[in-house]
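Only one chain is included here, represented as structure tokens and corresponding to the form predicted on its own.
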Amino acid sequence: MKKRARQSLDPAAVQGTLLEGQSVRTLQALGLVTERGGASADAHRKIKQINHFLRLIAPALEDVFARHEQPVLFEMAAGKSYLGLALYEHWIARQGRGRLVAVEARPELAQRVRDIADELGFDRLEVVCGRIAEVDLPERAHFTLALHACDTATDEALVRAVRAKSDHVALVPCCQAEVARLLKGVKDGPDALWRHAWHRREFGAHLTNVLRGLALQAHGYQITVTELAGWEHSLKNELILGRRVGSFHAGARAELDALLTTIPVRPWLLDALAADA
């Protein structure tokens, strides 16, 4: 009991972590803050992670809300939607406009998010249950988020963002196994880079994100790849930010083709995007 008490934070410490205008009520509905306003060390760390991410994507959201009267935001692979619900409160609820569409494949999690949204009165939040690649979504989006969508779910989110001409994209990839599987049978190119299983897994994850970045650039996005500083507990620490500035980039397409010639793999993402071209 003493150990648990030392690890918990009092309401004042939690308040010191919150963004301007952020309510404890939403965090309580998410199960991160107690009825008295305190939080466990793990929950407090999660709150700091959420707010750190909200700061990182704030410039994109400021641009979206400045240019569109009723912006449409996608949250792909929403899970428990910690970030989506916090984003809704900080932007859509405060602005009194816009719409968030959260996509989650697991019915029990999708219903949980619906219940929390109903409890908080977040009536501009729609939860869609199903696989990202298959669900019906609005034709146009202005911001697309995918936080730790596993393996090709990140690619599905990227494809849906491109199809919806999303003004901004924010991707934090999770486990990435598809390219590693493809590399296993490749004996051409600099195969010493992926000959061993450990290297194949690590190099495959890196190559996956390089291909994602080039694919976004080829479809008219200006990208930034950075580290999620402050998320030390997670090995999945790469953030890919994209801003749509055109419809096609020949230079990025040439770079992508050259890379695929050197390392002959073709993940699902590239065929899915090619089908839309």
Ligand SMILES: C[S@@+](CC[C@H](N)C(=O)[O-])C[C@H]1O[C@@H](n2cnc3c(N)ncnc32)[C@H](O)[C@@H]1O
Second form
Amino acid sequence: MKKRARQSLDPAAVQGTLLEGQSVRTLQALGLVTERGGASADAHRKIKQINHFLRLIAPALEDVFARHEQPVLFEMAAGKSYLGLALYEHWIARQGRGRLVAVEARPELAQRVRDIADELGFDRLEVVCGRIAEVDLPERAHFTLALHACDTATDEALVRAVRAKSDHVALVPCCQAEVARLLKGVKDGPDALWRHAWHRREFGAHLTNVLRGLALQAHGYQITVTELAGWEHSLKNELILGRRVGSFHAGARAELDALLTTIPVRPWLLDALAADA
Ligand SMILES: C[S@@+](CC[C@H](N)C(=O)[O-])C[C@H]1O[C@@H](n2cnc3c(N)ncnc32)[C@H](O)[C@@H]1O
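Rather than the form predicted on its own that you just supplied, could I have the structure of the form predicted together with the ligand?
Time for the whole complex; same chain goes first.
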């Protein structure tokens, strides 16, 4: 299976990998497909990953497009926006409605995505340059995606999603350093779990994502946590999917509070959500 994924593709094979609405032209603009229409082994793996992710989030997007005439999709920490541009083509362009707002802190990456969107005529894709927590965004969003947003950028995305009452969220967190740092000073509770630096990093990352899940639930989201299978090149492959079914859940709030009593840490996420309440 892995061996096949490493093979390069000839133009006919590239055609065979395309999802409905997806074009070779877009994959070329992204630098994943050559002028002749083939793909290197690395690019093949990337295309497979993008399409796998698009399939995973398809039920959420079907729901969003069924319920909203002009849905607003957020792609947070877009980077080169491989996923956002593919998402645009597969959903927004194919449906002929909706828009994508991509947020990226690095100006050169934001400009690159703008240039590609211009070249492809993706005129309902807006790239906002700045930090997720600070930029102006539409008040309401219907789907929020954050793939490998560094450290607390995932939390910034979560906060913006909750604030925008995003119907669905899809988070694949990146490195989580903040909670590990906070745990360093904590001697209360079951501190054998984080006494050693290695354990602190692993447990801190795990606790971060548990807190993210509970925080989403406390704000009315039903969540599933699974593995983003097929992302073989990365160990950061936890996928948190959330669907908004209410605005508050007292049980999840109580669970979150109880956990924070046992392990007294206060990451940025919780204060940011509390400030919005
Ligand atoms: C690991 S890359 C992931 C890019 C893309 N989502 C992907 O998976 O290919 C993380 C990106 O997040 C951006 N970033 C980090 N912190 C950010 C923040 N607070 N607001 C906006 N973008 C941020 C970085 O500049 C970088 O482009």
